[in-house]
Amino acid sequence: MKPKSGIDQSVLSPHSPHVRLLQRRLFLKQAMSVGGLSLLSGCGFTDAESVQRALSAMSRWNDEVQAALFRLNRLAPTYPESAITQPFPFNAFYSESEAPVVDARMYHLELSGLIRDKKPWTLAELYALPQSSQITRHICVEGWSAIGKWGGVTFKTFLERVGADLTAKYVGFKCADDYYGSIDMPTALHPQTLLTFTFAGETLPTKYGFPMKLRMPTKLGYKNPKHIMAIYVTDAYPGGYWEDQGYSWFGGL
């Protein structure tokens, strides 16, 4: 049964596995803020610096819990048609009308890092590859969320075809706009993490991420990278956009 809301019942049951995940998260951080707790007390409130130090520890230890409990064999939900958010809200950093315009005869997708082939790649080509299309729910971390449809090529597909390190432990992104990101080895081999380049069909519109966008539903909204230009792949800490003004680095569901 779904509500005025929008929101799938059965995903907030008691019983359900996302809930139980949850909830076992929420033990951990309320078990986390008791021991942080005891870590500010060793330094005054006015001292800055050591209580960012302290908060850093605190997120990293958060994303250890978090890529701990993640398995490549747990799916996100799927949606029939039917279940699609009308219309797909929008959302970015910046408004609508400031979404970057990519132009597609010009555009070429650049690789660096530990990948063997860094050969740059034409939309042309990446339409080629082998496609699929997922219906997922996106989660904002503002807390609304919507159902949409995506299709692309799998992730894992895209980086065993130009030879990617996949004992490499971060893959990273440059987008068209501002924005910059990076996730775990284990997610971007995750079944569901598709390269997306259609949205509802048709080819992924702009104010969604043209040229492409990564599609996780295993993440936070904050997580996906939109009208990426570049993709490496590197063991040192690449950080991210909202990740380095203070966000969860992992951003898991």
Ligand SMILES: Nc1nc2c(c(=O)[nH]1)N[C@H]1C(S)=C(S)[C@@H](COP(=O)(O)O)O[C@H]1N2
Contents of the next structure:
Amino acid sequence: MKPKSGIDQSVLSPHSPHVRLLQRRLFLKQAMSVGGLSLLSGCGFTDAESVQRALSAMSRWNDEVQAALFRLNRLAPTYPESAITQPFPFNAFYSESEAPVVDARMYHLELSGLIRDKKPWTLAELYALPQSSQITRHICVEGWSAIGKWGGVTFKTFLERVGADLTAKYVGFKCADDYYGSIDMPTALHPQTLLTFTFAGETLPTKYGFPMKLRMPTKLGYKNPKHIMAIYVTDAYPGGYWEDQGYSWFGGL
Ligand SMILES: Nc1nc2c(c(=O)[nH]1)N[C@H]1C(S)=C(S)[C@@H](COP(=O)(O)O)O[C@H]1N2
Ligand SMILES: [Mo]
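Same protein, different form: I have the form predicted on its own, so give me the form predicted together with the named molecule.
Next comes the full complex, this chain leading.
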């Protein structure tokens, strides 16, 4: 018979499937005793359910599992106009004067991969899609954050419009500079993920990514591609400019 409180030994057994799964998922395969885990969870493992809860908590440290647990409806905070940071900082792997200048009249957004309608889009066509705006905080791993207002089309609306395979794993981006990147599909479909064409109510300036920046308030700054030239949908891991140098691929907040 199980004691009313305290630890159910069958759950704690190192041969229990829960514990083995937990051990496999430990961040960087850190050696940690089951005792240590129960301390972290704030309560003893009294049943399979609490093991499951602790397991979910541990898993957040793993990129792949992070993506799997990403909750579609968890919204990033939004702010009033009065909170907007002025001037908004510029950042890239080069200086502001070197930001790529994209010719609006020649521009076509290229589409490839798991997308039904791969017709390239002009800016006029993109601007004709339903637009909304959002005031959110951009957080850069270099140690600054700033609040800005971006406007554009909900990325989900765009992906649906072009017939993207929404069950695919990744959406990838090629930019007018050497930057490239990719995101998980749940983030691509998040209601606050916008393909933006304006900043502070004006056409997105060159420094902030003309002609468009994918704005994701649920991701760190380096995950938000500026100067997007091409978008593709794929199941093959595409990596990214910073990610391929060791930054976290999920890069979530
Ligand atoms: N194409 C491109 N996108 C990019 C970058 C870049 O160098 N090139 N830098 C990233 C980083 S690290 C940050 S913090 C933000 C900066 O955006 P901002 O200039 O609008 O502040 O853009 C991100 N997107
Ligand atoms: Mo950044």
